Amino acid sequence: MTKSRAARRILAATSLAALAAGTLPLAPALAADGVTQDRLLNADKEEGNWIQHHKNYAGHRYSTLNEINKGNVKNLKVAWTMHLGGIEGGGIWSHGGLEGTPIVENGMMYVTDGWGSVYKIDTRGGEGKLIWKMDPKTDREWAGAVACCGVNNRGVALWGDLVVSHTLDGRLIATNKENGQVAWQRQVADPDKGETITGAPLIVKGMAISGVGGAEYGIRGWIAATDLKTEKEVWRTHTIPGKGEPGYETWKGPNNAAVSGGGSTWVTGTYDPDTDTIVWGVGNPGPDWDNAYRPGDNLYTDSTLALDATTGKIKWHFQHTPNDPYDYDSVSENLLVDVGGRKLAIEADRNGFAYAVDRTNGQFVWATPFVKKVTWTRGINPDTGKPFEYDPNKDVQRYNPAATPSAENKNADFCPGNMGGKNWPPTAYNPNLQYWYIPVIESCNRVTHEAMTQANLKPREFFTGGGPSQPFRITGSVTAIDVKTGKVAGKHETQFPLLGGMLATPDLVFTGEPSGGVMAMDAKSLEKLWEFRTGGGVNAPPMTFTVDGKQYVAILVGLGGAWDKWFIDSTPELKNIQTGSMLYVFAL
């Protein structure tokens, strides 16, 4: 990427913002305190307030709010709705979605769309104004050229006065809350190599904690921060170990994999200021589906990663499938909580295994299937938290070797899919119950093999050492998993894969389906209470929040992502979804 062109995108971008705030009608703003740390800290306590991207820094998405609960759910109706942009396509996507959690402050809205648009909404008086719309400019043909899975943006953060955001081509943006002006952006990731960004920032004693996504483009992954003050970089940590790094000995063989070993972040993490430790989770290893090009366990890719806040520094690993042949990230959120006197991080992973292990030290601590099926291991051994097919002593693991891509075998079915048993929608915990809800695709796909060499490795473009392909119907669920054993409580199976991710309350569990429903339901039976059609795709979690004394429940409905591109032939219902734009939000 050129100087020239960065600056001229930041330019663009911020004039129209300027433009745009001095033309919109202003709202009145209600005064409020600018967040701090001490506010993100004590994020539970703002009962009505939604000031996190996952609620709170231990990632629950749960709300303690009960105005709406199991015995009157069922009178839930639209209390407003509004459309907003964003659905334009570009590079390799015809349109956009919509994959982000608004954040909720004292009656104003922030939610973005897939292009990082910035939407402003005051929420009081029972409906919703658009206050103002910052408008990123995203340069879609560069930017959407290497986004492997849509065109998505999941949301904002907020610190002081600033409304933080990323954009599809790279850049870390802080929008005044009050006019909607930029005040200042700065280049992080590079689409010259591949890389984007689709996570909402975290933020931390005043740093903004970026991941990037482009595995599938050969980048070497990593974690950044920067510092709002001063708008600076502090530090970015790889995932994948330099010469001389710890863990660069487990990318082996003499194609120098790690070079381009993937490892990508694109999920935000979570937070745990008693031990002053960010916890992230990390993608595949590239190529995806050629492990024997990169021989080794491949580090840290298909990990959970905890570093000092401060320093960036990597305190512990978990690695979840080494030498990962099926395109098995663990980019999923670490929720972060506290069962039978252990301090537990908890992730749903798409190799179809709900995992625990001690966030203090990251050692295992159990792990349970929450997919109907999987086949590409016959388990999880209790002992190492490893397949029980994993040889340390092979630098290339086959597990069940029918069900995996290899020059041996190069059309290979296996469930989970690809897409995973869980894919990027977030989980939700409900701390009374200690129940963990996934939102689950049950699935198998087939993956031709495609054996890489260095040849094959050009900037901007695919390195995946093959592809899937879809014959097998797809479904999903909502899963349920007691904590407290480490067990399936429950299940409730829905017609499709969901896409969308969780939202928990005191007696409900809510979720939305790519078909258009909204739905709450019994948060211990998992019966379904509430079905709303909303007549678009969900494709993004709900939440809720108060304002004027009253509950409300939002959430974006437009559905976009990797689906309806590459696994739309496993539910082909799906494929009469139309592009949509809309912001739903429900009440009593």
Contents of the next structure:
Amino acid sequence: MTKSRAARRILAATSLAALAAGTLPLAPALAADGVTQDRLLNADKEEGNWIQHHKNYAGHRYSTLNEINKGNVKNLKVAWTMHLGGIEGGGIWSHGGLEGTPIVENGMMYVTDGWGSVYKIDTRGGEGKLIWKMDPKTDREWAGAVACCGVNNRGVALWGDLVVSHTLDGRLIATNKENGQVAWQRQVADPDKGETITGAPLIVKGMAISGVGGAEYGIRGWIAATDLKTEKEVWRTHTIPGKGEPGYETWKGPNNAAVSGGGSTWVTGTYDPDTDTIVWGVGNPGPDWDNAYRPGDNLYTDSTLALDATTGKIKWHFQHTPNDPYDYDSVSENLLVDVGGRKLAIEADRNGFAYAVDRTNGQFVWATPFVKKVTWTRGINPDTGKPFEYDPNKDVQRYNPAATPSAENKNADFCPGNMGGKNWPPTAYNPNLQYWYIPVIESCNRVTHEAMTQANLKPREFFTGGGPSQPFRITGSVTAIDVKTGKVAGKHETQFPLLGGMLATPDLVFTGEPSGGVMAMDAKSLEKLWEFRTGGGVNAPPMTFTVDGKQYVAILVGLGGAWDKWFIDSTPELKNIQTGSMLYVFAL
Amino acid sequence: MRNMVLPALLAGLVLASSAAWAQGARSAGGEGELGVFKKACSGCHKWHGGGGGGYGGEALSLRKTQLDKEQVAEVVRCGRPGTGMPYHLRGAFDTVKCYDSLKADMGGNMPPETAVFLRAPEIDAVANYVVTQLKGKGEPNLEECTAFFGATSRACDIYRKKEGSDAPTASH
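Go ahead and give the structure of the form predicted together with its partner chain, now that the form predicted alone is out.
All chains and molecules follow, beginning with the one already shown.
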């Protein structure tokens, strides 16, 4: 097809859509909005839209919009709000919360609440109007009883005319974008085994990629791909190798520990189209704090995994905390950045170190501590990428023995505490400054060790090898890493840990605090330039979009996550934060 | 207008008093006790009271406890010094002595404060629940599971499978 013929065809299609728009306003909008692989690959070019969970496949959460900038951000105010639902309790949880990233396409916003209801909101005209709500009728007791860390759902993905989402009780649901009717659904995870899903799907070439939670309940983790056309599973890659597979030899001892090895995958990963590679973080081994139960390095827990997107085959891995005795998940998103002629994957780990690896082969490049206090290790060996104390000849690692829970050290205090470091809340990356912004939990906590036996392993029961308590006050920070040097470029300290995540724009960064503040900072100096007190707990990342030619910043506000149930003693003032479920949208 | 207010007020009073009665009836029976247990205890001690590790810390088994009702109530009121078990009585170690001590006497041994305080009747109810429904019990079963989670959820399916498909489901 010649260029002019193609152009004519596009023109014809556009006119047809325009003509039809007069009589049937919804149908052509649907056709025009169909999300394709091409659009996902070029998500950055849709400046006013936010059509991917992490904004682009590389996980940058960077918007080029600059109508709101450091010169005028002080004038940012609430444009409109909308009350959402999903605060009901279920299982061991007294309430649901909000952790999602809103998706916006041509003025239509899609958000989820903790129980997986999807809301389509028309943002045109300077206000929000609910178009439809899809309630998946999640089995709250079934799922909520095995959700270690709250009633959470981090949002939707778009494909064709579908809105694709997960539920805590393990389903993948495809909803008609137009009318909110469930087109189809399939059970991907099994809460009978302690599996739950909280992450947003990643869509790659017509497949929805799902991750699973449940490493505290003796699961064997996986990443799974579902064909959105055939509704069938294309591949499922376990993060704990089976018998005969490479890495199986890293699970030693008499306990058959690999079958309950954990390695959950509950944070949405990234995708490198150049090599057709999915890069996805893997969580902690189980039982969390009794590493003597599972001698060996315990691959691929606490690792970054690179998978062939077409087959799910493992291409490479990089492990951060071998034979982890601390619950230092590596589920965090890997940002794909090109710096200094190198193709890097960068990850801020729960163990307190930010890592860069070569994303073509998984080779270690650098690591740097991004928290103020690390006690579990002296540091990361710059030659190997492993903790200095790591001994490949030892089956059970003790790192700094005084800071490591074990049968000989029943109550161990270590920093960062088991929540990190950095937990699921996403980082953001400014590609011009080459600054990477980490929402930090500056923490230490105490873990009481409990020796596990195979008899402790029961379906739907915690299998952790002990538990944490909170004798120390926990604070937070936004920490910027200069990816050119791999060094900390700035730290903005906060009274409370950052449990929501980051957004970067050309000269600003935005984040929220669990005490209710949403704030903007100078991208270079991290000086706070604006703040609004929402009066609710902020546990979700901000995003930005345009509609009617105007820029908005949106964020979900609703006390969620694990903090208020398990970790509140470290931040007593947060006991006053009430449950809620609200969308805030700001504009100049 | 004035004529309409009075019947509405009266109706409101009747509704309010019947609601209060219903609540009273519930808290006197098992459901009220279970409600307090769910709210205050099940996160760490698990739904079955068996305790063990988890994100709530390393909680003791209430099924294996040797404490009597008053001793359980005291631990709920005052917490367990030196452990993660919080005190649940507003003013404990402050306006009310616990273990014959105030905050100043406890030093670094102060138990943590609960996120939500319990009222005295709630403490009595939950202590009763522990000694009558949990203490001395063996492995949790389907009946206990459905009593906790209800019969409309799949939360107890694993016990149905374990006890065989012919096993009767608990009726409510």
